[in-house]
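Read the single chain below, which is given as structure tokens and is the form predicted alone.
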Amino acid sequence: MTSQNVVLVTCATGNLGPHVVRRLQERGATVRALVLEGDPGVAKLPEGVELFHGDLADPASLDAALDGVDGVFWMWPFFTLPVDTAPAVLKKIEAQARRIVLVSSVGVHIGLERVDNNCHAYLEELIEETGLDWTFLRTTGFMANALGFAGQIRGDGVVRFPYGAATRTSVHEADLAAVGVEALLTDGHAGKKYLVTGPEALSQEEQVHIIGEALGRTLGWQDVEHEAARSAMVDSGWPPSYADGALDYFAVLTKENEVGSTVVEDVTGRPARTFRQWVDEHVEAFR
């Protein structure tokens, strides 16, 4: 490791930042969470985390958690707050760090996503205007995303989401914090823009599948048909531009499979996670 040892993590509640704390520690750095005030999701965090209460929409409020830092591992939460303070919050981080990592999208890396749509290719374009030493995961989707269908397997044990045959190489949120963490106290990661996936594409509907082998259940899958899908995630909180670029890019990966890479294993020297590996550690969730 690098002298870069003192690292904060946004977002650190979520399904991934708790994995990059605890990588991170593991490595022997010192780590920093940036959690809002009242956050419950502190308790997914390990001991000797440094906790500081702040909050992306009000850059001032991040002073204190950047003072004295080496890197940070940035998300942004899209679905919660628009983009209009992150120019000020990358400032502030250049201002401290030498080094960034940024969770981005695949969107990014097959050009879905233009610049000017305001989500991660807007900060990847930040960013590359900055002078700090940055690496852009550009992942697929979170093999977590799976615990949105445990509600309706818990109950009647069908499945009911648009497009059962969209195939993702979904990654392990572990696998991914991995790259990060080795981004960050490592060198030879400035101004690359890994595309971070799983090992194998499955359809949503496999995904269902072995979660139901792990259960030792029968699974069902029911397509919802895509308008009424879109209102229905429009109405549980969804931005509409998300929802639409959601469901026209699951429309597309039942043509064709979700790209794929070998960034896991090529930067950790570790293969990279299986969703039936993910589903034994998560198991629990869908009983």
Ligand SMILES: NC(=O)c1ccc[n+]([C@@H]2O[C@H](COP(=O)([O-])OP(=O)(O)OC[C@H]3O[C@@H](n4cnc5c(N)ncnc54)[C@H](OP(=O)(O)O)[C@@H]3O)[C@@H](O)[C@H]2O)c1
Given for the second form:
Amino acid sequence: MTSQNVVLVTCATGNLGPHVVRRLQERGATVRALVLEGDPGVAKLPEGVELFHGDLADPASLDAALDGVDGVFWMWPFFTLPVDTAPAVLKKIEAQARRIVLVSSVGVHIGLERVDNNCHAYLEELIEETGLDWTFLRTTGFMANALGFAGQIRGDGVVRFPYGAATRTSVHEADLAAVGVEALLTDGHAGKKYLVTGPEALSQEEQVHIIGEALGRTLGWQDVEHEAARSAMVDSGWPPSYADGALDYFAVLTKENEVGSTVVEDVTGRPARTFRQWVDEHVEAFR
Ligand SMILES: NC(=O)c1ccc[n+]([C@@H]2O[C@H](COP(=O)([O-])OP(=O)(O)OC[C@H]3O[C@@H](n4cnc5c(N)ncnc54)[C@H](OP(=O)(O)O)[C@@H]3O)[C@@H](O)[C@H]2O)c1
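Show the same protein again, this time as the form predicted together with the ligand rather than the form predicted alone.
The next block holds the full complex; its first chain is the one shown before.
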């Protein structure tokens, strides 16, 4: 590890953030977590993390959290916050930090996400214009996305969702965190656009089958038609362009496997965790 060891993690209380905080602590960094005031998710964070209240919608509110940092693990809450304030937030990061890791998306890797969609490709472009040492984590879907099936599994055990045959090389959040932490704390990762994936391609239906095995129950799958799924996603708050992108991508993945990589093992020196490992860690959420 080099001398840059004060790291700020944004979106620290989400699915990924607590893994990042823990991993940074294990590797000896001083860790700051940016949290919204009143966020009950702070209970998920380990002891010893320094909490800073701040809102990505209000760049000035980040000043204290960024003061004196060496690196930033940057996530943006796309579903709830437009990117309007991202350039100003990045300027503040650039004024303090030397390194930045961005959680980007496989959608950029395969050319599905465009810069004008104001999502991950847009943030990558902004960062490339800075003088920061940057690393992009172009990740596939998180294994934690399966928690979205938990209510239906706890109910009648039939998951109703579009494109059950779509394959995913979903990544364990702890593995994604570990790759990002290496990039922040060790040399040799600047300018890398890492495609971060899990070790196996599983259809969504196969993922549900594995959850059933862990529960000792037979679970079912029922495909929801594309248009009905789109309406439900938009009604639940998805920006329409993101819903279209996700559904079109799922349709493609019924015909070809999602891309895979060995980045987790290459960067961390340990094999990527399987979906079954993830399920064993989270099985109580599905009972
Ligand atoms: N999930 C995937 O499959 C996937 C795939 C590719 C890329 N990604 C990227 O990974 C990122 C992290 O995903 P995740 O699943 O960990 O996210 P998440 O669980 O949705 O967490 C979002 C976090 O952002 C915080 N937040 C919301 N609005 C904020 C604001 N205005 N200022 C500061 N913090 C705010 C939330 O706090 P509250 O809980 O208090 O609202 C929460 O801690 C995503 O944003 C996305 O860019 C995800």
